[in-house]
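Heads up, the chain below is alone and in the form predicted alone; it's given as structure tokens.
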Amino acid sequence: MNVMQIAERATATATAKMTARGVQVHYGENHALKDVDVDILAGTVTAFIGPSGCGKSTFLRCLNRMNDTVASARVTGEIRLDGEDIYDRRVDPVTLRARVGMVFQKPNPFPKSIYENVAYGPRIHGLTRNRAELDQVVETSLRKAALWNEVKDRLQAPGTGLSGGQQQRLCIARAIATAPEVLLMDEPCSALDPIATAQVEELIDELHTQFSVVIVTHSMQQAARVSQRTAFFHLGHLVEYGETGQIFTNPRDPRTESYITGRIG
């Protein structure tokens, strides 16, 4: 490891939100994810980039303990949380996700009115003490998710019934009631439209001055325009990970650079 390597990570050391040493995913015999190592970096958009089925959604998943939900999933190595071990066994998964929250691939708003979508995490996390602060923190998430403008007159309403693009930021704005310290994102963006995926661009560049927030996507542009640090997964490995102008205009990894020029995915 040469001086700017060093230098390199012990400025990502110093500001880790997340650290991860060792990780290794086995579904039943199936070995998805291979001795990962990578920081999360305090208020910084994060890109996991790679061909379908390369382990950055299985990652993604290890980092709220997701996998824990998949009966033939084996996480080893370690991911820890502001230093602490996420997978200690006394550490609660439910208390976990609120601090490290989760935006799926499909828009998956509960059949609940916009309102209660949004104050059902702070209510059973018992973050707020009356129906006041509830609105409030409601009120607040929708805001941070650029949608209170647009239901603020019809917070009955059902959630399902929303435009795509609504309906994601809808589950952005559930994510974030919970005030979590590390939001998630996988393929936000997939299931929308060019004009919601460009809202919700402009979405994640304004989060990740309050969350680190990590994002798995297929499309490099899209990379390319939210993030400030971008890893590469291929075949299970995580092949390089750095700065996102950096892996895209000079990777160090010959695999990087045909993944970005197309000759390989």
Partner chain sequence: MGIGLLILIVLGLAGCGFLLGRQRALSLVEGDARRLHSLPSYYGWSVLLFTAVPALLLTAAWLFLQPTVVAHRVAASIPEATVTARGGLDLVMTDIRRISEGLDLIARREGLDTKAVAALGTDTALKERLGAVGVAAGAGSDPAVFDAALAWRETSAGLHRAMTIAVLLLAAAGFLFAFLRISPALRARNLVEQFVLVLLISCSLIAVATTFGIIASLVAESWSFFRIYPASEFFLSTVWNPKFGGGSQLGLWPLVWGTIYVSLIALAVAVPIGLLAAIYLSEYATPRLRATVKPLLEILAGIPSIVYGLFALITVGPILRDWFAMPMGLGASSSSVMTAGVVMGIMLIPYVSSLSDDIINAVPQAMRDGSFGLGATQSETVKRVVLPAALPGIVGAVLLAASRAIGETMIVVMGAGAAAKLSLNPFEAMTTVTVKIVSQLTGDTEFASPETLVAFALGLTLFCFTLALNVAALVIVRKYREQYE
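Mind giving me the form predicted in complex with the partner chain, seeing as the form predicted alone was just shown?
FYI, this one's just the chain on its own, none of its partners or other molecules.
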């Protein structure tokens, strides 16, 4: 990819949508995340990169309190969404997760029909007034996730009967049908072929005009292609965080440089 193109990419001078300060995560004795400070900007795609096991998914799960479901996980520090501390006692994690949606690393469609999978979020949050509107939401979400053409004739077929890549796109459609403000995507393209990957990247590009997107990826090219800002994690530390162009062309930390050029990881 043309280096200059990345460097010159316009980064919106946007306000911070989510701010994380001094976030630490322990899984029992295992100190998985150490003192992480990150600002997720509004209307921006942020990429998290780093070697396997460095805590990317862990941090992502902190942002919508999915770590609450892991009994051994303990999160400290402060994470704010629109200035409000999401770990505050008054915040309901359920409403938080409706605002901060998530696509998981492994596709996990529900054992329901394709239609019901996508309609799940709108149904439980009462986002639509009638069946026609719901149909509309399902169709738009599936179209955005680049799945519509493949499944439009079998919306009542089980979602678990799709191929791995199709399942992952179904999960993406399911997440955007809920209309979150921030969308967290954990390696959404790891099971996809190049064409579907391109479609999902297109989708991410389209989405970030409406909401913030955070994407975890192992593909440097993908991070460079889709994101405006990039965070590099290593062994539980946030090593470097900045504009994608700067990270890829002019990293400040030697560890970042080694990772990007393929020497560690």
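Treat the numbers as computed from the prediction; the structure is a model and nothing was measured. Take the two forms, superpose them, and find the largest set of C-alpha atoms that agree within 1.5 Å; that set is the rigid core. Positions refer to the first chain, counted from 1.
J.: Look at G165 and decide if its Cα position differs by 2 Å or more between these two forms after superposing on the rigid core.
T.: After core superposition, the C-alpha of G165 moves 2 Å or more between these two forms.
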